[in-house]
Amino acid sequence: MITPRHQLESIPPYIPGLSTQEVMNRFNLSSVIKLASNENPLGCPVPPHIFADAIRSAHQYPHYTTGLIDQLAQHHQVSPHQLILGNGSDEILQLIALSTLNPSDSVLTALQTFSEYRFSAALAGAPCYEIPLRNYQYDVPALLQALNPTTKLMYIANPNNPTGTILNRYDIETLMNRIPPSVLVVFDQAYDAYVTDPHWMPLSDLLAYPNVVVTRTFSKLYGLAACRIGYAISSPSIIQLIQKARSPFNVNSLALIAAQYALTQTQFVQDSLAMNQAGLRYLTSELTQRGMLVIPSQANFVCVKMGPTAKQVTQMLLERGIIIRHLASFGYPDFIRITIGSLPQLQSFVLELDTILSAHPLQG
């Protein structure tokens, strides 16, 4: 019998949830609602005609290196010798991993946020220390106490998934200030669109840290999940050390030319965030007038504390056609996230929540 590397033995593969064709099929539903995938509810902004255009060059190899790296260079203000782009930015996750850490070197991260980050370490042979989160966001002085001279690599989600919160400038500044420059940190920034705090860190300050790498990804904001494209955003020295880790040709040309296309959608943009911040609005208010716990967040999604019958509830909103996700693989088992979808979906989760907790009241 084959055995896995032990640093993969307490790793579960990944396993996505339900489809909405599955949660159809499974029963019986005639149409249902996702809301657990942080997904952009108005869909795919790219016209079928733009992917005609790249399976007509299926053919032939993508061309990485022109185009979608111009276009972001020039979108943010840096050079494009500062930029990878990746198969999502998971990927570019576990490149970052596989090109910085040896089995003698060790990563730090939360306890409660993206599992990406714990199974990177692990693909590099490296142990993972995962520090509580205080609050329901990354705990800087904590982080700075868990650091040792194996400590290679940091990864921090900020806006942080499951919860929404961030690490704002007075958190990031403190940390980076003590950090050593010995050790890479990686801003996981998936969400960073949404964020609304005046607070926030604005790219171009993160990256005057030399030891910094930014994550982003066009799977949510501008609704390419399915393309699978992300990249990342660091010094020409840093980005050069990461490409030793990537395969060639690693993102696809269907993939390239939609994130192009994407870029130019302003008013595409414009509207998914004005949607996120309205729904945001409607979900935290309907939520705690049920007294319920909503963390405030700055996401595309809320995290909120129902007590022991969470996973319950989850179960049953599936049955009625309504998908959210249960937080127990997070640490959060009393706990549920909530994408913000459109109003009426919104509305519909709503309706059906309420007619379960009338007969279930939540405990706790």
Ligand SMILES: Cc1ncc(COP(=O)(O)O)c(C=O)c1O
Contents of the next structure:
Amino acid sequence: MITPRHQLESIPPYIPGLSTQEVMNRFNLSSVIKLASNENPLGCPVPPHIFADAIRSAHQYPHYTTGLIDQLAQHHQVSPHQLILGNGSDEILQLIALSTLNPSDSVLTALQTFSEYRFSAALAGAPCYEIPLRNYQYDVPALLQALNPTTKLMYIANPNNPTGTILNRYDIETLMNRIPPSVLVVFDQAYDAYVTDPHWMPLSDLLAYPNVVVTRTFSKLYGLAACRIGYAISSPSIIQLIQKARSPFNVNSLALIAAQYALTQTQFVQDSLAMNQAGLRYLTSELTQRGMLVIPSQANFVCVKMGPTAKQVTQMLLERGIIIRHLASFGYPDFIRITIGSLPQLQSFVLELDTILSAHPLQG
Ligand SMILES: Cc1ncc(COP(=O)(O)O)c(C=O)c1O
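So that was the form predicted on its own. Now I'd like the form predicted in complex with this ligand, please.
Whole complex next, starting from this chain.
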């Protein structure tokens, strides 16, 4: 019998939620609203003819080193040598682990956070220690306390998925001023664009620390989740080190061209952010009025304490064509996460929720 590497044995395979089409087929529905994967409700900003142009040169390998890298360098006012592209930021998170970790090293992260950190550590064969959140946020003092001579990497989702909370500039200063320079700190900023907190640490300040990598994605604000494109920014020497684990053509031409186009769509970006703010306000207010704890969010989703019926309510919503995320796999069985959709989508969600709650009132 072939067995997996033992570090991978305890890692459950990633099981994505049902797609819109699967839900329609399974429950015989004519329409479905997906509020489960933090995708952009305004859709994809790239018109079909841009993809069609890219398809014409699909017989050639993608041009990794030109185009998008230069455009991102300009966009962020960094050198092209400070950037690496990935097949989604998921891949970048893995490349960081694969290029830095020996089996004798270890990884630190939070317990209730994005599962890719745990998975990346396991892929690299290194143990991962997970520190519980405090007040739904990464616990900086506890993370510092948990550092030990084997710690090589720290993954921080900022904003955090699933809570939508951030470490602000003071938290980050406390962390970075005490952490040894031999520990690489990865700030996963998949949702940075949605942050409105005035104490958010800007990218240039974050990159002033020599042992920091920042990861970003085109999957959320830029509406390109299906293209799979993300990137990391750090010092040229750390980027060179991560490059060691990258396979030659890891990002496809369609993704490169779509990302270049999306990056120029400032109106789309503004509209997306405005829609998110309006939706966040609406949903927070509606759910709070119904007695639920809504964790104040700096992202494009909200994390809501629903109580012991969270799983059941998620299933009943699914059967009515509303897909949300139950958070048991994040260590929060009493919580749900709802992506900020368009206002009509959120209104439908609230309507269906009310129907369910009138028959099955919240407990506890
Ligand atoms: C915190 C966080 N980081 C990274 C990702 C992955 O993004 P990508 O689509 O770029 O792989 C996600 C996706 O949900 C996420 O929530």
